[in-house]
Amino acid sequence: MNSTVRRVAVLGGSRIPFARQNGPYARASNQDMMTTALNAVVEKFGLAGERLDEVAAGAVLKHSRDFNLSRESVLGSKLAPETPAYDVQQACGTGLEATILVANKIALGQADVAVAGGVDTTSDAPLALNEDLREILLEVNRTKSNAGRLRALAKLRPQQLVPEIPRNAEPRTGLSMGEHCAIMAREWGVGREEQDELAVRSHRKLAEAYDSGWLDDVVVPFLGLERDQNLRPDASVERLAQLKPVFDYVHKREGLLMAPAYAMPRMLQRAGIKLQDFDFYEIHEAFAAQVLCTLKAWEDERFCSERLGLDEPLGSVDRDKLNVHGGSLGAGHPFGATGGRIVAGLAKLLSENGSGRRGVISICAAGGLGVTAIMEAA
């Protein structure tokens, strides 16, 4: 057994812009924009009939029929159909987790090549039946006679046809995200302004790195849509002023997308550095009130001593070194495909800028959960 841990390497990344729901990509499946994605990678590397070690990615809303995405998207690929592939699920975090599961393999030697990623649409989320339907339809698969199951379906009631649309909302406390982060915004006295001028960053971020041509080698084309629809190049904060808010403030429990701010001291402690020692912050824009409500119990001193056992804050985040390139708010968020977005983001940044350098990724994803990593250039 080999007991060397090796160093991973990300050689890049390749993805299809992102688009609004309903939009360009209505009728387009998450294996018909994984295995675009992926044949872009291919391309990119030169992998055409080449077997590799394995594919981990996966989505978050998918169909049953989906139950072997990953593996699809290869066979559909011009990889060798032989690669092996496997669904990865841990909501926003789907794409980094996938990531660190590779790399993990590559770093024991149980494998050498691989890809990770995601994707996600919600033009084509599944519908689930009405669960009194359900049953019923149940009741008729079970039931031996027609007379039977007549009579099961006689139980039908036209309230009962209609679907049940899935719902971005947690099980536990029947809030949205949205409502989550209006949590975080309150208690953290995070105010209208400060979030529109996150906002209005991202998104003119992101315009310039796709005018300086940054983004050629990473994004491709997909049914007609070259650049992510969600960019607005001609953000302000004034015009951002002028839009109602979409989610009200609330009084519940603490936010549920603070996890990244209890998983970010647990990372930089196994790894001996601290939150100052990166030259580069990809901190995942779920909401502009996230990011900023993290940042802030960084530096809160009762919130690091209470919460994270700390025996002083973690500290500040250079401003200037936060989402150089923009972020979730200006690209758009399809669950599954965010981590690998930031990653390859990440890794041509940090390839740029020279070796030494470092860069750390924060992500909240639903559920309370937090996925965080550390990436170095050679």
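Positions refer to the first chain, counted from 1. For the two forms, the rigid core is made up of the largest set of C-alpha atoms that agree within 1.5 Å on superposition. As the structure is a prediction and not an experimental result, all values here were calculated from the model. First, how it differs from the form predicted together with its partner chain.
- When two forms of a protein are overlaid on their rigid core, residues whose CA moves 2 Å or more are considered shifted, and residue 142 is one of them between the two forms.
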The other form holds:
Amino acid sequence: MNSTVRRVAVLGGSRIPFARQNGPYARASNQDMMTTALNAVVEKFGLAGERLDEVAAGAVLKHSRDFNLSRESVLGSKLAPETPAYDVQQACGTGLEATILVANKIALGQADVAVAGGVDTTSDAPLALNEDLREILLEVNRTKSNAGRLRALAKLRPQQLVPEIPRNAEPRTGLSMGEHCAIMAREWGVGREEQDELAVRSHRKLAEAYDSGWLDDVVVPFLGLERDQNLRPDASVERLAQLKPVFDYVHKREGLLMAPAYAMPRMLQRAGIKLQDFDFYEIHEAFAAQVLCTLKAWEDERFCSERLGLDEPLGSVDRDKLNVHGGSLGAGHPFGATGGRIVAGLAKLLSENGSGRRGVISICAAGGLGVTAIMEAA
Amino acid sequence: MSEERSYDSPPGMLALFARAGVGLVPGASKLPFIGGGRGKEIPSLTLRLSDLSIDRDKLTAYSRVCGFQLSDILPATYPHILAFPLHLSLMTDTSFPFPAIGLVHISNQITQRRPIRADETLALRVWATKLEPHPRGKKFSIRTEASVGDEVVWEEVSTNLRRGGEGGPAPGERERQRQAEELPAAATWRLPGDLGRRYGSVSGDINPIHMHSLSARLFGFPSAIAHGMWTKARCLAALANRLPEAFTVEASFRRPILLPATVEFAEAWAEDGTARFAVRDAKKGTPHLDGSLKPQA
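Since the one above is the form predicted alone, can you give the form predicted together with its partner chain too?
Now the full complex is given, and it begins with the chain already shown.
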């Protein structure tokens, strides 16, 4: 048995541009997109016909028929069909969690080469049967007598034709992520202007990354789209200020997007390093306010001592090292796909900047989850 | 005497099918504006259609019906869809020797010289070969070339049979059938009763033998039959992730698939990158289609 832990290298990644809902990918399925991205990796690293040790990926919004989404994508790709695969689903943490899973297997010697990733579409959403209709149909299926079946079928009503649509609301709080973030923003005194500034910076940095060709070997065109469709290179604070707020402050409750604020110090403690010991910070911009609240929390003496149990605050993050090629605000955020975007981008950034450079990733996810990871240039 | 005719946009399919349909009425082909039945030989007519760009929505619909992943690369069978209006124009031309409807599509060979991207602009050239004897009648081929600029990127030979005579199988046919029956099964496909209508709507091929059991009965089939080119496309979709960049894929259409149907897809790959494949009746194992794939240098 192997008892040593090996170092794990991120060799690189590929992704397709992110599109707006009902845009050029309106009819593309998760499997179409995942297969295309997998094939781009196969092309980039010459893996056609090769058997990898595993592919782990997932989607947040998934049809029940896609229970084996990653495996079916592998079978449709140019990888050898003997490549095993499994689905991972951890809300917006999906892509990063999948990366950590395969990295851990490699570290333990259970795998040598693997691919991790994620995908999501809200255009090709998994509509389900109306819940009342579903219960009636299941009852008909359970009932043995014809009379009983007829009694069950008599409960059918026209309004039951309205399908069940995936909702952007937390099952336990009934609030959307945006509403939770609005609570956090108020709690941390994060104003509109600050949020708009972060958003503008994200759009501009990403536009620069495209213009300079930095993303040429990372992003592959798909269905005619060559850049992230949400990207607004000409975004300005003045123009953003004209937009109406989407989420209003509601009654006070704990904001659910603070989980990475808790995850980060635990990880740093295990690694024995400080928050300032990084050359690059990749904080997923679920909302501008989420990033700003997290940064403020790490600077806040009271939060760090009362909530995180630390003797002193984690301290501040150098903004010039934060999301240097833009973030989710500029690129868009197809839930499961974001982790892969960040890991591939940070790997490239680190390798360009020389041995020993260090980067950290922080992603918040629905359900009050946070996933963090450290990467280091070899 | 050879003639060339150029189109700016694909000719309308409904009108072409109407012409093809009227051509079946006894004596109608004597009318000056109706095609089929006037000439004795296949006309030396070349049809051209240039500046053809790909409609992504149509490509998506086609890919869904045939089982292809959505991609920026055209399925190798897709230029056939683009050329089909020209095929029909040619076969319903007044100089054409017999009605288009009633011809039996017996084989199709496609050569992809390189992958074609969906954002490329294509030019098509379509012509027909001379009539040749076949044990069960006479055969001829519709030839198609697709070019990007000066480069021919795609070619097709689509062979049709004009039935006449009750001859036996063509040479080598029995051997191929035996081989097709022996290929290892890879998948079972359940084909719905409306498959012909679905493929008709994405391909433009609304030949009544594919549309409905009632219209198919008029032509002697007990139910609607699957399009041969759907069957070939579905096979290619099943092989898609292992296709080389340049290849020739050939398929012979055997017994029609009566819809709805459950069929078996079979395939075998050789060391040299060639493959053989077949679609068979799931119960009896009799081939509906047998085909082969060969990489091109």
